[in-house]
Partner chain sequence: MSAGIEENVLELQGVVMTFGGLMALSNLNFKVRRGMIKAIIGPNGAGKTTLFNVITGSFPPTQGTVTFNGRPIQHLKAHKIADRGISRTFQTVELFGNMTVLENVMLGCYTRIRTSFMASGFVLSQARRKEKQIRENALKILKFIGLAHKFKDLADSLPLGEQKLLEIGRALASEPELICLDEPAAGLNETETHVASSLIKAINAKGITVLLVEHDMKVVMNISDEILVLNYGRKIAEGPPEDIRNSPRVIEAYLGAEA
Amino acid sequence: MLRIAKLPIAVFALFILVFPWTARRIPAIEHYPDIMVFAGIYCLITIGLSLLMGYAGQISIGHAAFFGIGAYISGILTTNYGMNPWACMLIGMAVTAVVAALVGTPSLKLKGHYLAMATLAFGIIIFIIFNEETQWTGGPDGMSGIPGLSLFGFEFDSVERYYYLVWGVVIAAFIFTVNVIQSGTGRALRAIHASESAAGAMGVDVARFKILVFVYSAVLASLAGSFYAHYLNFINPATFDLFFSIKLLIMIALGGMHNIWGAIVGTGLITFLSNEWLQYFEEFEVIVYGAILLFVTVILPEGLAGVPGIVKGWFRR
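In the form predicted alone, present the structure of this sequence as a single chain.
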């Protein structure tokens, strides 16, 4: 049984359905579906990251590494060994789950800044591996020739076809995650966020739930990486660096860390900002991101998802 308000998701699905048709008829935004493909790919990561950080209260600054693991496993297995891309995506998710469990088991015993530093170190290590293992990853020059996706002879060889594929998966992941949040597992995660000691005293298996949510968010990031690799047909380590992990945090902070809808909105805004509107700032792009993060932290601690509550408070007063 779905534990989700059906009207908002229906409106959102309708928007996703008609957006490419609308964009084609407006010359100024006819390239927006391409940007929306990237927004959808990143949404897969931020949905899991929002669950991990906003609901379970666990900090991660290394999710670019899981994104990269999925991308490189798909790229290496399809390019070098001619394997089926869908099978490679599943292998990537399985390998990522194992890696996340191995990394998360000791790391999630830490709290606060120590946990952040542990995930940061993991991300840096994986980034170095991507750069140095030139025999497998191509090193800084990256990998090219990664095949696209097809299903039963149907080729996802256009922006619109890939758009619908990616956003279909995003909506499915969104619905599943919201159901998790509203289940007993979600209540356990919120209890852990509030107080690990109190949650443990109430019988919640804190270590198990923390590892499960960490693995789930990592698997979504791996799936996103595979979609990214098969869409661009090219990957290089620069995509999976520390700055991208920080950009993911800005996405969920802007939208609202404690709201999955906010994660989607924040991801869309930052993706358009990066690909469309920040081209005029050139090397000052990082300053703009810093200003956004500072503004959200000081003025909108609940992100854009908290704006309706602020407005209602104004009217009440």
Contents of the next structure:
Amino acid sequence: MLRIAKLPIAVFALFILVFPWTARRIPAIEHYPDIMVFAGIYCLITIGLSLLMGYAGQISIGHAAFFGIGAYISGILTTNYGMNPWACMLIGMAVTAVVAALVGTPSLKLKGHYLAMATLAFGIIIFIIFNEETQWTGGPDGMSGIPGLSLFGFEFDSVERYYYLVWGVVIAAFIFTVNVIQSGTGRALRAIHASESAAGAMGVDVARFKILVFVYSAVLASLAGSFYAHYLNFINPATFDLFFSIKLLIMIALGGMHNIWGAIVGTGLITFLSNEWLQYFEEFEVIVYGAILLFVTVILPEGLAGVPGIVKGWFRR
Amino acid sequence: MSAGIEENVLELQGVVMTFGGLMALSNLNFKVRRGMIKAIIGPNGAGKTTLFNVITGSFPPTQGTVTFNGRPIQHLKAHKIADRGISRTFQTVELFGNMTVLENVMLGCYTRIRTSFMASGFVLSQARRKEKQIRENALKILKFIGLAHKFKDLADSLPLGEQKLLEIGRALASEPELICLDEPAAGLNETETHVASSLIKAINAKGITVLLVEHDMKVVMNISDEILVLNYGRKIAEGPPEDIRNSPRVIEAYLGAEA
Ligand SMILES: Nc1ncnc2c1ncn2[C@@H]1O[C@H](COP(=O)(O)OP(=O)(O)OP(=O)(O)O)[C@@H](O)[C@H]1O
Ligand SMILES: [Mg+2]
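Please supply the coordinates for the form predicted in complex with its partner chain, as a counterpart to the form predicted alone shown previously.
Whole complex next, starting from this chain.
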């Protein structure tokens, strides 16, 4: 059976819980909780992408766009219309769901990787819209003054408070996704990945499932976008470009596509690499990512999540 | 026959299937009586697999109707046809290779028991109950096909003979009224072939109608009630095994003799 053990999830949740408390005491990593907020936001995207790509076998190169749609809907509705941020978040997710269904349906009804092409084009178009629709988005300069989040008078106004908010949502999304993977629905997704014709012959509505998972992953990306906007209080189009979509894929590839843990591990590593450890590489950063992708594809096709299996294999011999 | 029980489970009328200029099935008419084992034979390229693909909804026929339990199904997608009660195996094994033997059969139960995406994510108690039910059903089927001891193995790791059995098991899990088996004995040795043909008989004894495509004439002659012979997409003979065995047209088609 495909069982995802509960214990590591509990250990991980515990780690998330105590991390800021520990980091605060160690000057060298004092600022890590801030990076962890970004890692959490990106994890929301990659958890959905992992279900879409690793389990259902569909490729999207446009998730930066859904991330951006969530961010901009939150940004525009809160700053220009003074709407409640939580309501904006939900509106963003609903709009993204509709958009994703419209983009995904034609290509997902076909066999083959048409989704990759469709999402690539879609990502580029949305990026142009963010840049050009200046009166809404502020154009290339972006928009500022996006309010922070508060709930029943409790302000998420410190890094730590926001950290716990984001990671609480990440862990909820993670557990939800793990449950899906372990259910009949997850089985159907993996079946689609292995053989669409056999899955169809066994009663699985292949097209519907592909669309459903695509929409789910897009909605999570939109939610992540809203969190991003309310955390930074500022957004600009550069965050949501094609390179970010590709970076998401690298996160998943590094962590391991066929394992939902891969999304967490890969996202954490890449986020720290790009926000911290690779600072002095500057524009050569891209080369490092290329090298990582190459290394993983050739040496570690199962990603870092595959390493425990390899090590176990050594001991068995 | 408005009472709901048709004498014929399946009926094809004027079915045509063309691929570009190639006519893979031409004006095919036949009926399958409930509860029988009907074999479809014919030389390579005769259109047997194409016929299965049309019946099970891999693609719609170019022309004609396919009636299942008195209702037309030729316009339905594969998964809808599976829900109605037709299941199949594939000539080239199409297992879910990266899933275990048990999971393959559990997926087969999908036509009968399923949970929504949301219910799966929140693991509602009914979702858990259903999952347990599915597992029990699947284990029962694995016992029936004799693969219970391998339930944990990856489907890919099984030898061909067992993969073929597993495909039959997966198809059975959908609780079909009609099962279409595409060359279940191809590539099997004598013992395995024997196991496969007893299994087909056992399936039939459960009341499931069987459509069987098979090149192994011993199997076909032994277990089928009726045989339909295809050549170049046309029906050239249909009847009980003894008639087919002696039909000059069939012998001719197989030997490729000129008229
Ligand atoms: N999807 C397809 N596209 C184009 N041509 C096809 C397709 N499927 C089958 N054909 C053609 O239709 C004809 C019938 O093929 P089919 O696979 O049905 O034969 P078959 O009776 O199953 O043969 P075999 O005994 O070798 O399995 C062949 O000429 C084949 O090339
Ligand atoms: Mg064939």
